[in-house]
Amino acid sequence: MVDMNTNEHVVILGAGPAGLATGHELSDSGVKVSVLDRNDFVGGLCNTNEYKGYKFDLGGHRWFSKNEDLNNWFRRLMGDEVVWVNRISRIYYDGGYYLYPISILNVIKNAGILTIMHAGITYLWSALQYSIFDKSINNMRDAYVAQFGGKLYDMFFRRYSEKVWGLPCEKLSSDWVSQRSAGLSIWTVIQESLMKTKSDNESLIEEFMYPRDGYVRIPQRMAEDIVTKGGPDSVVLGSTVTGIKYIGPNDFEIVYRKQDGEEYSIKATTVVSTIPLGLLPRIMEPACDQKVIDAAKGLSFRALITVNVILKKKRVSIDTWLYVQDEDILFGRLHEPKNWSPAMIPDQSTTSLVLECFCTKDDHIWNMTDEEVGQQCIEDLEKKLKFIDSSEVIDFSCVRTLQAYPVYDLEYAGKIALINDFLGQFEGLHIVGRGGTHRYNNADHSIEMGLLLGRKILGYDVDHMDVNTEPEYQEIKRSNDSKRDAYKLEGEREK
């Protein structure tokens, strides 16, 4: 372990995984760690809900990682309480329904020889633009019409990504496709299909590792060891944080209004920041100017509310996850929290879904009533879908969720790269997570940057901003995949 001075104390503003994994890595190497948060729990996005018996993660998360160093530290944590889940994922579509990832074998059963042969011509015509005349690509369409093809592209990912995303794919970056499905291409996906060419590599797809009694575990876990390790004060919660004054290089002063309303304060020496990145500047002392502001502003977020639906049947598909296509759906999409791990239901001859309806504060869906949103669902579920007959819901519930997922618009890296330049200047302040990059991470992403930058506080030599940055598909792994770093067990850690 680096030697640390003994006055360092570090405060985190966010008990989700990123933050509680920095804090994680910190408090067992010893250093004083003070986590704040304004909920009255922790987990963030990573919540799991109970009602009446039933647990609902907060739209379906599973634990996947290349990194095998990172999958054995979540091992260690969770001990006992992991269980291995069989993943079979399908996209809805026109009423038919197609594996997720797409199989070319799948799509020629289910749209017919015609259909694959326009979408081996549409992506003909597509390589021929894109890599032989060297078209730009300037968006999230162009993007997946290069690795696709205008045919696929139509049928898998345009419908989808619009609503998730509230916008054209045209108004959207091409970063976001990048990022989530780097290396992945009409090729991979018939190689994988057709040629069965995997013999070096491991799909991380087909099975994954899933907390027992629900996702919130897993930063349940982490807080529990913080205090632990250092008594009830390192997790505060009920703590909205509303100044960070920046005194000198690192030396801070945390100001928080608890929910009685009194506001407190609370020296630091580094600050961990997982509040969305829009936020951070606005509330920093020294204040930004003008131009920081007006970024800060420009960057959004697509909220969630999740319709938790209890019924009286045994199963209703054999999911874990359906991505719904049709914009006369209202969710976009659905997963069975008993398909995950039996504890999610109390009673095993009843089961739920979880329904994601992707919205944006203060639009027509946001603005409908729990009720109204609940039974359109049901409506949907029942008319459209098949799935249920109404008379078999028990009851429903529905959680909003502000800030879900950061919009990659035309324009969002630059009002990142403004509002980095601001904040560089603060010695001893840290941005990790979801919304403290504004960059779309997997909850194992977020939890990984956490324990990298808990290393790097530490004095290693790691970026914890390399997380989710790799130039290949997320869920294949290589036999020849690098590792990032090592988390090793206790008493094996690098001198």
Ligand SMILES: Cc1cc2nc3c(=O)[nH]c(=O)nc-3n(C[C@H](O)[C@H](O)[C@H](O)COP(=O)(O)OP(=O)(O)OC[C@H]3O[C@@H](n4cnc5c(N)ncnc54)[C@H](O)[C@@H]3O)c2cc1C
Second form
Amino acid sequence: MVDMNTNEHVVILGAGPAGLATGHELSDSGVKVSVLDRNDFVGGLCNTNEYKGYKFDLGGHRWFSKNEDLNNWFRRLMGDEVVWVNRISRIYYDGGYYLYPISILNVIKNAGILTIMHAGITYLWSALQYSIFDKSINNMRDAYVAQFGGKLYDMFFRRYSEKVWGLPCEKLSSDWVSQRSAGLSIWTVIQESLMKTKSDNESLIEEFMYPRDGYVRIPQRMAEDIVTKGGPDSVVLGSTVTGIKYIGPNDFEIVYRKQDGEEYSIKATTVVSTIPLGLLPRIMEPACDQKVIDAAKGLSFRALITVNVILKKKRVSIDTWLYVQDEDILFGRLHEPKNWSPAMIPDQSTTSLVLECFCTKDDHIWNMTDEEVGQQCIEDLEKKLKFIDSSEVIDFSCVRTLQAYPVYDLEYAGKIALINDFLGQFEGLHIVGRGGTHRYNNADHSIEMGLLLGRKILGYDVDHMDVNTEPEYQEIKRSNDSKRDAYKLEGEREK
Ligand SMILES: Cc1cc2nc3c(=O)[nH]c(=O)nc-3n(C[C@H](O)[C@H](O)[C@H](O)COP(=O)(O)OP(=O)(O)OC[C@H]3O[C@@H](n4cnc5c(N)ncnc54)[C@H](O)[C@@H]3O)c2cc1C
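And the form predicted in complex with this ligand, for comparison with the form predicted on its own?
What follows is the entire complex, opening with the chain shown before.
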């Protein structure tokens, strides 16, 4: 347990959900924290941009966790700012709209009985290969085919995955599938869609919580509490961390650069890093060897350009999300913020859309100008999806994000192991979060990890690295889901 009378000072690198959650948990117990972020706003990927009074998340972010203690923590944090959103997600595939999660009846209606028979045969074939003859799963394609069969993989997973990652599924790790959809059996899909027998204890989620004024309110609320407890200097923005000197156990000096180019340093007894795992070892002193540098350089991210469009039209779609598979459409996903919360737009006779274009720094999409990306998306909306008339567009703006999706290539796990081995020598240094651990976290995972790390630093026997490793589909909720006893109100806590 941390002794509050010592000079314990935890410096947290990154004011995204993970860093702020660690800071929230620690400052709540009276520990001095300083959260540094290179941006001049808190929230990281959970930012909500405002343009002409319209609010746009960086791609639609919903709140969903299977951990009821975490949901209770979330409700306490957000108070009366929470709204419930009905979820309607669809996939646009070869000119047709399919429900997501997949519904067999809907596939029959859209694609015909022959397609569903084809899907059934390929499913049985893969069940034979992977379940009975134990064929090995070596990559993302194998993992999807083993779960859904070749035809459904080809229809609903191949093209979208390749659009998101910019690589063939054969070159991506199967881990992503096991983290996102392991445990989602074809039988759950059939049961859900054919019989609609949603028993009380198991169902694919159909509504979720959302902060009324945009997802950034979650990190903002955490930052507000940290500043209330620790003062204005406990969250330091516009500060890029450029070096971490390890002087000895629980003795660090962090070097950071402000936006005016001035360098500063700050002492820390504990360092919590949410900055990319591919960067951290390269700014540590003593320095790492070439093998670790190579591993770190090999951890890559997919980038994202979000096109935020304002429209002179009451509503475009009923969807919470629309996943767009077709390669000839520039964006891969869209959402209409008004369908999540009317407070996202200032004038209810208008609406807005967020279109997500997945890319890699310096590829042909990234190298397009904002004007070109925006115009191309508007043309696709008008001519291919037939969602709008271009004369209805009032304005648009683009937001570019470099480190949006941690890539799981076939060698990523070995690279992470090598880096973690190197970092293990620095007593008092912890990694957490999505980029911080190079793990495909949702915001709730990053927050849960952050809260648990806070408690670990406080001396509780918990391991934040266990979060987001459960081999079960994240969207199935059961009444007997385990509850982690970690987020109770102060007075209720037990060690
Ligand atoms: C398009 C999209 C849609 C998503 N939808 C959902 C959703 O529906 N639901 C959901 O739960 N999650 C969703 N997510 C995931 C969610 O955004 C992330 O899980 C979450 O933001 C991760 O939080 P984090 O703190 O771990 O990392 P980040 O949000 O990446 O925060 C890391 C912080 O570190 C800072 N930083 C990096 N380097 C430095 C440096 N050198 N010095 C100082 N600061 C630095 C960054 O500026 C950033 O603020 C989505 C993500 C994307 C991209």
